[in-house]
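Only one chain is shown below, in structure tokens, and it's the form predicted alone.
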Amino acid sequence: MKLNKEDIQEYNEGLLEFHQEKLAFTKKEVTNAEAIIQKLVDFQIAIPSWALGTGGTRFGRFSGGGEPATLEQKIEDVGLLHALNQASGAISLHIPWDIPKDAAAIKALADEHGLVFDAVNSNTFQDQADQELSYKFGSLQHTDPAVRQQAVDHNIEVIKHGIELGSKSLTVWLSDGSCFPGQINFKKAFENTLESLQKIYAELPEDWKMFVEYKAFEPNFYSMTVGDWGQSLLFANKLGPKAKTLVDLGHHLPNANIEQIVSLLMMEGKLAGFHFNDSKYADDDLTAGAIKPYQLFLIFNELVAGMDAAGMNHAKDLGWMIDASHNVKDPLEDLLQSVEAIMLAYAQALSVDKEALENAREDNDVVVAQNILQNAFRTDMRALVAEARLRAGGALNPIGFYRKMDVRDKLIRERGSKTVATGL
């Protein structure tokens, strides 16, 4: 289903004089709000394809119906994401679970709905059922030779289907690792490994990047052959400058300084981007800023920082994309709310004061420096995002149309109420 143009403005209009109230007064407190605006209007975060059905755990999935069973119904349900706020104009498509049989005609859906392909995902952490060889032990790690060149051969499938429809990067995530001591010899996975990504990395188009992903466990306890940022920027390093780390929110140990890490990949030029989600514990694939707002805006703080000092485009040289699980929640409406957290975030990192943070920090004014940090933080500036949105076409308020629009059971009647979606 697509959504009314003319009835997003005459929502809007039912709610722009509060919207304009408030926006008066953040104006007045952010002295670069018309800046910051221009900057929300510019940026966009990918949709995951495998994000857009209702997630599971290890125990059940309980589908909320109408979730989109084909790659078609999954790129219209990104455009009603777009559509709404304006800032999700790219889906990233996840290889086998979402192959394009036709890529001009997908191609041209996109385009349709305003959308981009932003990074193809490979995937060698599960057995497809016509697959010859098995993953239980690794793919690009394995011992088999003839099971790390199957895992190679898939990821090089996968940037073929990218450069159909115009991405430019590839992510490659792996679960190989360990489960108990002594089941791998650490220096030889690593080594295979190495090897086996210089395969992909050489079938690169030149403007292509590869985003090496880490994760520090899960489904491997033990070990996990790319476990962390070190890891993965060592194998970044070895592939040469097309090579990047990607940061995923969840994939580290409890407590891990996220945005120091993020600073000292910008310093060497080796930050990919971003998956985006929240944590209590691990890897939770919650909404974005749904437990730790707070560092979700430092992470920007750096990411700004870095960005600036190095000549960057905020919106286009690093990639932003979604990684969660909704498990209990409408998954749009879960999307929704992690993109309106994000730009919150970015927002809130915009309006930093960064000469004064700097010069508190030469003097060492650890007082002043956290004031600067907190003050920003503390701002509302839910009236910028909401301008950015509405001068792009969107809706003030997206999830409030959502509901008011009833799109879900719309797309239930259309879709029925058993459908399943590929991936998570």
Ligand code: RM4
Given for the second form:
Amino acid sequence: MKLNKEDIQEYNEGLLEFHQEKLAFTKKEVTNAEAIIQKLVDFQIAIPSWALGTGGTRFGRFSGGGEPATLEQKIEDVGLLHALNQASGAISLHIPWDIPKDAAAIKALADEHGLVFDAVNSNTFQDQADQELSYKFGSLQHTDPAVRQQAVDHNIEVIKHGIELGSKSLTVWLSDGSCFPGQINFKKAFENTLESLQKIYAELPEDWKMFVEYKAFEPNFYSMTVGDWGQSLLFANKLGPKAKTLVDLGHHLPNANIEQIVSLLMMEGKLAGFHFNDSKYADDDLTAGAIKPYQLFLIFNELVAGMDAAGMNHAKDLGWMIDASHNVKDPLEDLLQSVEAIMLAYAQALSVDKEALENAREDNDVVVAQNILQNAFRTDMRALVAEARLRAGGALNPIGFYRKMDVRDKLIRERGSKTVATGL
Ligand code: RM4
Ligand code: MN
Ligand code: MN
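Form predicted alone already given; the form predicted together with this ligand follows:
So here's everything in the complex, that chain up top.
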């Protein structure tokens, strides 16, 4: 289904007066409000094709109904999000969960919804039905060269799909590692992985990047072969300029200082981009900003500082993607919440007085430095984010409009209540 632009406009009119009052107030408080709004209009966050259905856990899965059963329906769902918030203009595919059978037709459909294709993701963490060799003991790290070659070939296949769709990057997340002390030789696992990644890297088109994503634990519980940003950066540096480190917020040990990691990766020109989610414990895949919004803001503060120092385009030069899907919410509503939280954190970071902050740091004025950040975090940016949506043609209150139009009920009627999206 598609949302009607006129319906959105009509809905917005009912909220306009209150919105404008709020906006006028915020503009008094935030001196660079107009510049922030423009940056928000430009900023797009990719939606992964595997986040549109219920995530589930290994204990169970509670589908909400109307899940997209095909890639075409997934594109439609991202199209709905984009129509509502005008900030979800890209989709990221996981192969083989979503293999585009007719790439030209899929591209045309995406185009119809105003969507482009973000990074393509390979999957060597599961065995597929038609697969010859098993990844039970790893893929790119495997002791058997034939398994490694199979995983390399899969990644090359993924690049080919990406080229057909207009993607510009390959994300490699490996579950490789070990569950018990003694199980693997760390050095050999690293060397095998590097050699395999080099073979994949050699197949990247000139204007592509390889995102090397790390994760501290799970599904391997003793060691992960790309377990932290140090290991990822080692691989990325050895591979070459097209390889960079991808940070997924949920992939750290508790209380890791992710903003510091970001700052240093940017200093090295080696930050690929982000997978947004939130967590209380580990890779919980909760809605961005649901648990630690201040952390999200602090990360954006470093991102903005780092991108500005390097003269980068905020919207285009790093990969921005949501990577979250869980059990208890309508996935589309959840994704709208995530995008909103990310936009708020970005807007707050854009409002930080960088010069004053740097001066306070130079003077070792800890109180002023802390206050500058906390003032920005405590400033209500919702009117600026809403204004950016309004100017771009989205809904002032995306979830409000989604519910008013009974979108989920319509999807259930269209697709049925028992459809299951491919993915986790
Ligand atoms: C992993 C990792 C990858 C994602 C898979 C589904 O934990 O975050 O980015 O592709 O999950
Ligand atoms: Mn991820
Ligand atoms: Mn993850």
